[in-house]
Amino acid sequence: MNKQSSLLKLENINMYFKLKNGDELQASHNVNLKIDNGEMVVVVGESGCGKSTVGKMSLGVLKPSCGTISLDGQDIWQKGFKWPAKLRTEVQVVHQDSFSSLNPVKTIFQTLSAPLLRHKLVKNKKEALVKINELLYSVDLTPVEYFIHKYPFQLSGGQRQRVSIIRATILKPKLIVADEPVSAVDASSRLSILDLMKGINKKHGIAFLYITHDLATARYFAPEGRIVVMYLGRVVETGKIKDCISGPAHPYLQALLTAIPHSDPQKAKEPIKIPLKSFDMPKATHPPSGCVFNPRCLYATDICTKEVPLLEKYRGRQIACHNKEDIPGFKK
């Protein structure tokens, strides 16, 4: 791993969208994110928190309103910048909906052979057939001859997602952005998909930016990685996953963890008491003043309604909370 320069770096990113009614939607506010080669980073939060926007900016398909995004040390939004072909292949994506992300009128062979032939990784279709057979076998899509000439609609959600993962890794990228890759997959296939991506990280050293609302899959996917917790476009807590999930410091992360159903059948019968004033997230077009979490926070004080908390070091992680010293310890 190259410690001198990060693979991906988002610095002081702000992202605002102008709506038709004239309102301005805050999707990201002063977001900073760094991913090193081979690293596993998870971004979590409720729907509308801005995590998918971070993923799109990391892919270079969405230009931030301000701030800089660097990939392999190159500012991809610098005026006059043109993507080198090699750099463009270094970051790939696994979408949430494998059905819409795969071309419905092309077979699995046609979909996977296109990048192989385009980038001259194989000489002809005969070599492509051999290579794709190997790839399908590596993700347990066997017998290979049953799947290779199928169309996407003929496969299950889990099988399509395995094809999407092959497509994302076929050019040997340095980073894969996986945006809710198992949310549309049935429960029985989720762990196998996560294990497949974890294996790719270990075997090939490919870094992952894993975007999810599911803390359980986040902890399973990257137990030794880092977590970035977002709320209404802002990072509220970040650090090592095992530290943040076992002892969350921010009241929002504590609330997210409380909402996870208990694995103990006896405790699962008990009513879940989520430590929130309200279950409704404020509108991103009209965020609260001060700390954006203050209308839902049980521990909010006057300063929380007036001043935006800075992301500061606290107990081995970073947290944005004025009253972090007074927040009770997490209890599940």
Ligand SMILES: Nc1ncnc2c1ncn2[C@@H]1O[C@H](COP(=O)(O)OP(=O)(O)OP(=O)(O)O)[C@@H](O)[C@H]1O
Given for the second form:
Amino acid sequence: MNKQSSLLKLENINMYFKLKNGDELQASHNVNLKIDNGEMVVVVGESGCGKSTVGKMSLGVLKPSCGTISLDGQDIWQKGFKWPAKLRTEVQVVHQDSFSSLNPVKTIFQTLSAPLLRHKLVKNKKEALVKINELLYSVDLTPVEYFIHKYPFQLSGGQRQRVSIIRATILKPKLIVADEPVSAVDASSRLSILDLMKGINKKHGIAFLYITHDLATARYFAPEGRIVVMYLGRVVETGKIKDCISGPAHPYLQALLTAIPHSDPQKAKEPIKIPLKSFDMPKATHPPSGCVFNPRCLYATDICTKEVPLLEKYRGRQIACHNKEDIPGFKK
Amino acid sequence: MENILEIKNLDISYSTHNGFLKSVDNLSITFEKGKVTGVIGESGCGKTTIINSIMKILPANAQIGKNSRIIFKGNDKNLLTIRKGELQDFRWRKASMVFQAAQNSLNPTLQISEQLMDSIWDHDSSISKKDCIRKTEKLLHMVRLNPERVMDSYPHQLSGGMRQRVIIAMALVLEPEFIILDEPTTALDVITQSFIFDILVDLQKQKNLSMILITHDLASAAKLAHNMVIMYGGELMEVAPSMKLFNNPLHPYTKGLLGAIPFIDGDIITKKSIDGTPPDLINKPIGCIFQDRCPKVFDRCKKEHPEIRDVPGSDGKRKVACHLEEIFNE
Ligand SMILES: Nc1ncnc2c1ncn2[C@@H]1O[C@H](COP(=O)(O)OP(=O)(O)OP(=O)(O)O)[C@@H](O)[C@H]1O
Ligand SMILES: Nc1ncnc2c1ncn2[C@@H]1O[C@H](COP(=O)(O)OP(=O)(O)OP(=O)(O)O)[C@@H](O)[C@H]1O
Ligand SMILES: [Mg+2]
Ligand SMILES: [Mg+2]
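Next up, the form predicted together with the ligand in place of the form predicted alone?
To see the whole picture, the full complex is given below, headed by that same chain.
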């Protein structure tokens, strides 16, 4: 392993999808992303902005149209690199839909013992049973005897998600991609799932790529981590979560943060003036020219309709905005 | 204070192959006229079942208790037993409904204008085409959609948020005084959500509408709802004016729910999930339905079912179902 390089690196990634009607859709536009060992990185943005596409490319299940993806300094799509085997153990996934990601005709024991046996982490079924007992206990699926022989449909959404998380950690990966892991879980149990993943990060040093549309859980999950804010396939702001959430610099992130319900119910009742020119998201197949955010941006000027803004250093983070100096500070 | 709707002793069970599932258990709620009442609770607590019973669209395996009554505006008739003709009138003219996950329920083969105009004609065949178009445009304006852009579009040409606004416009066609919204924004992005809530707040004020807002999202319900009803396992836990509920939740479940929301601005250190799992509604426990997950559980909770009681000094506006005496002594 090369100590100098990041764990996972996406460099100048572009991803094009050909649609049935012949249109082309660019789901990633010059995306750069770097995750170090043990790091917590969150990708946020609205539906269709390209979060899952980034997740799938990080998992090696989707090949970018151009750009390079490297794991421990090795290009995973380079000819001769044995990526599937390596990637399959080093990068794991937790999906939003725990139902379809767990095999419905297998019990928890069967689901969890298979990788243990296949990768020779245990010698036999008896050892697997002991190990799985420990694992279920560690994620509070107790009494263990009650859960171990259940099928996925016999569990609540939160319980299924705990099983998915165990399965993702069994092979001691270096990175877990968690794509909306709590959006289908009841609000009252979401935090315990996030806590579980935070604990795994602390205890085992496993890095996380947490994909979500929910900025509040992003902040909860990785208060010390990094955030990547996407809009129509582009990264528009990235930096420390703390900085970006308390003082968003890009007009899009400012709008997102304005729209989120406030903890003070009195304030929540007041009408919100969301700093946007329009509420309608442009079509991803026909993105606006220049800065893709310009038709909705209150601060757009001539240059914004013509030139694509680059991601540049600004106030301790990076943002892609021609008028960054002129954007008013954020007040909520 | 006048009520638009009263639910009295509502019992609804579903027959399943494992036995009867008690989805709503002896529930009584009053909905104030001209106000928005938020009905809040986790998935499976019975929210949709309640409103399906109001609209009389329960599935065939549902059974309603003999003593259950739903009464509209002080009228003596029980909605649960009225005749078809009267029901039709209630269903759309007096009350209308926006269903859960409705943005996918528009007819994909019809233009938006056709769908809206059809539903206007359905109820008033005498209206001229010109008036019908004018009315359609007015409705679209109400939900802040541009008729020019939207009228000739097919559903797939609109975003989820635009489709949801069309659905809300359809619910307004007959100018009902009472609207039920089941998770109206759940599948939508935050910016769209906030925008739709703004529209609903405006509409409610302008037309003095009475509304029931069903949601599991306590945080955004605060924007619209004047009153809140907190449900758990088919039963009422707490009823309160929204502000009071937020500033001083009384029932341990309400406290737990508020404590589990990681707000973007508040502290995150004290936040915590509610431990445990949803209750088994086929074999309901003796005593309090929340006992297994309650941090304040004591002996009595396992033996005796807590009846919902008025909180002193609240004018009957605040009720809690809990054995903890401290709640009622403050
Ligand atoms: N296999 C595919 N073929 C065609 N288009 C696709 C494909 N996968 C994704 N897209 C499109 O690429 C864009 C980004 O999709 P992606 O799933 O990454 O978004 P997302 O940010 O994860 O959204 P969501 O929050 O809804 O999950 C969308 O416009 C989507 O329709
Ligand atoms: N047709 C049915 N047959 C059997 N059980 C049902 C049926 N419909 C609902 N249930 C059960 O009744 C209970 C209440 O369901 P309901 O749909 O009213 O909940 P809800 O509060 O609307 O949940 P959600 O937030 O998921 O929409 C649940 O336990 C559910 O599984
Ligand atoms: Mg996605
Ligand atoms: Mg429901």
